[in-house]
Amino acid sequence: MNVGEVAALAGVTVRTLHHYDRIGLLQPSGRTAAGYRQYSPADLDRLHQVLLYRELGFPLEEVATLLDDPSADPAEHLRRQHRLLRDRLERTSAMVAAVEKEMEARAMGISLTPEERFEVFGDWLPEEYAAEAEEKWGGTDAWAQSQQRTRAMSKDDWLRVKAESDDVEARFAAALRSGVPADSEQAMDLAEEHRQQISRNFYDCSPEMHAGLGRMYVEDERFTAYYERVAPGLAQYVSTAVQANAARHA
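Can you show the single chain from that sequence in the form predicted alone?
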């Protein structure tokens, strides 16, 4: 193949191939009678190796050293490149995931840095539920109200909301451990406090809407797991208290 054909095949410029020839990195195996470069299949294989190492960030001098090592095993080149490419893929995948989470968080109106979100939410990432929540409630007034409020919330606002939530969850757990019935006045009062927190911080949560959330705490294993981390049996306890409180208001 001539230099133009090789350049087109490899996606590089003719000037690049001329440079590789001048520095001895990739010298064509043959020349025509007129002096034009001719590349053999072995030359193309070497070019492939050069371009892979360049893509991985190796300087040309180091690429030449690697490829010209007489003790080098061609299979080892492939194993090294495969390992380096896998490492790059993992880093790139992690970066893509981080960017996607940032996009989802902003779509939810959470205007916090990744560090601030970790400080507020720990390893629970609300943006993981963003697409699902929007699909279910995106056209509702409650969704629009929540979006408007959360967009205006600072880190301190989120910390306050989390402190309020942690406090009522802790008191729910204490009532559960003390044997207080989930449909008792005490438990229903906690459920009403929980509903008022949602109304105050996110959207106007009616008793009926709150009852729906309560059912979700036991029907959706992710929410069940969240409450079970606080205390075993808490998901069902809170669900019962919330629905009992909704019936009381009805």
Second form
Number of protein chains: 2
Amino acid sequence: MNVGEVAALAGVTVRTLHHYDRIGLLQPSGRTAAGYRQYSPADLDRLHQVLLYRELGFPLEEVATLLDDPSADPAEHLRRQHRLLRDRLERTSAMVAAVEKEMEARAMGISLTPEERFEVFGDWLPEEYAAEAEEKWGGTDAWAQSQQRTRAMSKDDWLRVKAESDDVEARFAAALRSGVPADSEQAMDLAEEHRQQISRNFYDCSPEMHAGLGRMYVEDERFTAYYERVAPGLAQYVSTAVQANAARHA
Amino acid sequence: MNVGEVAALAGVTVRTLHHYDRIGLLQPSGRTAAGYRQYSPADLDRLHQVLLYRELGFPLEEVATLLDDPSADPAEHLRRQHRLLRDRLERTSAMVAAVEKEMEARAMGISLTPEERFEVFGDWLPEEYAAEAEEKWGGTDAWAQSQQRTRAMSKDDWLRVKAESDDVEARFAAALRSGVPADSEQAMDLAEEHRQQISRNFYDCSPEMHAGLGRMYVEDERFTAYYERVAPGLAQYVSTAVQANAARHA
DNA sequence: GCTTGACCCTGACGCGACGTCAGGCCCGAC
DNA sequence: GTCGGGCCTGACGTCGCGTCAGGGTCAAGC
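Having seen the form predicted alone, could you give me the form predicted together with the DNA?
Up next: the whole complex, starting with the chain shown before.
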């Protein structure tokens, strides 16, 4: 195969293959009389490895040493790639969860601290700054800001949305008071209503996402506090109902 | 907050913040008399957005236009980020699955085509090259190569491993012949043995991974063919048993 | 009040991984 | 034989910073 074909197959540009050739990362095993690069199956194999490691963020030079290490068999590469990909999967889900949390916080008018927001990034040097920064501007105008931001919605819209969610919360509280089990059909129906309300007014909320939110309601104190202010025990109640409802939809 | 603190909090270098300042992507809202950069909570907020979009692969200039677009409220950013992150999650799982498939193919001595290997990369221009390249060197020495590669294992080791898996396959076939249901305890025990064999000899194979392999045995014709050669109906049988076993372990 | 060490500033150059011409050769189809 | 598409080799440009160099700032301790 010549460069153009390989490039098309692998989804890279010809220039990239030229580059890999020049830096010695992937030298085609042959050339035609006219000097055309000729790639063998083994070359493609190597290219595949290169692209995987590149995708995983390795600098090309390191990729070269990895692949040229004679003491590393292909199975070892696969195991390493597998491990790294799973790490990445985990990190990405953490980021997804963080974004979902932020969305829900906005919807409920709760504002997160900067520390939390950055949590999913750096390579976490914890405490240290946490306390210090908390001091520095823990109780500023964050709420007002958050409120103001939601002003993609008009004030009327916002009031309507607020009324809607107040309504569901009140009915949740009533169910809790009258002893309706949190995993009963009635409670699950309320949860479903809650989910659809979020989807309509804020962001598309799948049952799985909703279950995640449910867990958060009891794990994050601010969300807990939000519901506990409506009625004691409500956070746990809503959490259970929401998760039961998600299980029902699975 | 001054640069050092922000950098530590966000997990970036001071130089990065300098850079973002100069290109106008994130200009701190204030300076001290001595010229020290002073970052406000709103600045941190913006930095957070910047880092998210950057992580998602946007060039900084585009990030700036996104964030400066006055017609885009924060909720829209969250929705977009959420969407992009889920795409990424999907792509990463696809890559994980591809690596697992490759590992299993190696373990079973099956070799994949280059097209398949690259499938998870490019932005897929399908057919077109597929047929052509298949022609070009569909039936080369790939098998021999693959065998040779596994020579991180000595020949003796390989024979032992092969004997082990032949044994389990034979017992699967026997169970199938004597009418033992594929989701019976007996079949699941065989599946579990299969899983542990893989883990011992090739790579750490969780029940979920094993279930994925099980699906592949009936979805990919080459894996199907492998088992069908041992006994007709065995691919489906093993697949069912493996998935049942995985469900039992969940 | 003065030193000291940690932190901050602004250039300015360097680098990795290519993108993007420019100028020219090659090759199969008509 | 010529024409369009593909290939070649420089060589310069770009993006997102890393890495000094040379110099001011700030709080702590003496």
